[in-house]
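First, one chain by itself: the form predicted alone, in structure tokens.
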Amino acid sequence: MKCYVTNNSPYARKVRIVAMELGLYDEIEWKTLTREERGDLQIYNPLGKVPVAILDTGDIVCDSPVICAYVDSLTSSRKLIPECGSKRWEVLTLEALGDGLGDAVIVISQENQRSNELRSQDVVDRQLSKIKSALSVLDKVASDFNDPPLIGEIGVACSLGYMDFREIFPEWRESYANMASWYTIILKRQSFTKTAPS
């Protein structure tokens, strides 16, 4: 399996962490792309987005939730996505919330890179409202997060990492103490220290 990633994408980081947590990292051929090279991805993913995986069969798998589910299917020794029951939907819903948090952070980051004439404060405010709403929900349930983390917690942590990296809402820890405490702990895991954005 070959997987195309970029250094700082929270979604590519999620796939890399999943592979590390499952002990499969060295079995994947990682192709790290620059911003300029991302356009070449359209031959594999018409959206031109990372991550993209090319399986040994030649089949193409796009989008981090799908790639993570595929990697999770490769081993039976540990599962990051429960196979059935209410726990499965709980974990996948948390992953979706984490990915949505990341989406909002990316929109603000892109908006902040625009010139002052083109930057929309309304867009930033809407996305920041989504971030605060997500963090408020997460803060209430952080004490129930899985340890070791499952795919939901991994997705949330990757989005928080990108939020910190892009300096979006840097004061979030002051208002969401439960999340801040949990995040401090999960960042100590080897899979997170080795994949930190730079």
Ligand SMILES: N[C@@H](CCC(=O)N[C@@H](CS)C(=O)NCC(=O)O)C(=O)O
Contents of the next structure:
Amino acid sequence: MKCYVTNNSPYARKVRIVAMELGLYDEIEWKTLTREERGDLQIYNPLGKVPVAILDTGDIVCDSPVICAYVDSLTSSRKLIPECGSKRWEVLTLEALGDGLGDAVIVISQENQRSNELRSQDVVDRQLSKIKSALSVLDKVASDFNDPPLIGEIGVACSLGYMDFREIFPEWRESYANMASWYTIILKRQSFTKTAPS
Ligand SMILES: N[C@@H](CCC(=O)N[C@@H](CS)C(=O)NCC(=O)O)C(=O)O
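Given the form predicted alone, corresponding form predicted in complex with this ligand:
Next comes the full complex, this chain leading.
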């Protein structure tokens, strides 16, 4: 399997962490693209987004939740996505919330890169309010997070990593203390230290 990623994408990081946590990292051929090269991906993913995986069969798998589910299906020694029951939906919903947090961060980051005349404070405020609303829900359940983490916790932490990397809402730890303590601990995992955005 080949997987196209960029260095700092939170979604690509999620796939890399999943592969590391499952001990499959070295079985995957990682192709790190620059921002400019990402456009070439449209031959595999019409949306031109990373991550994209090309399976050994030649089949194409796009979108980080789908790629993570595929990687998780390759081993039964440890599962990051429960195979059935309410726990499965709980974990996948947490992953979706984490990815949504990442989407909001990306919109703000793109808005911040626009010139002052084109930048919309309204767009930034709306996305920031989504981030705060997600963090406030997460802060109430952080003490119940799975340890070792499952895909939900991994997704949330990757988006927080991208939020810090882009210096968006840098003071978040002051308002969400449970999340801040949990995040400090998950960041110590080798899969996180080895994939930190730079
Ligand atoms: N839902 C997708 C989101 C992927 C995504 O937005 N990737 C960004 C990088 S962080 C990208 O490639 N953006 C390029 C573009 O939008 O043209 C996933 O989870 O994989």
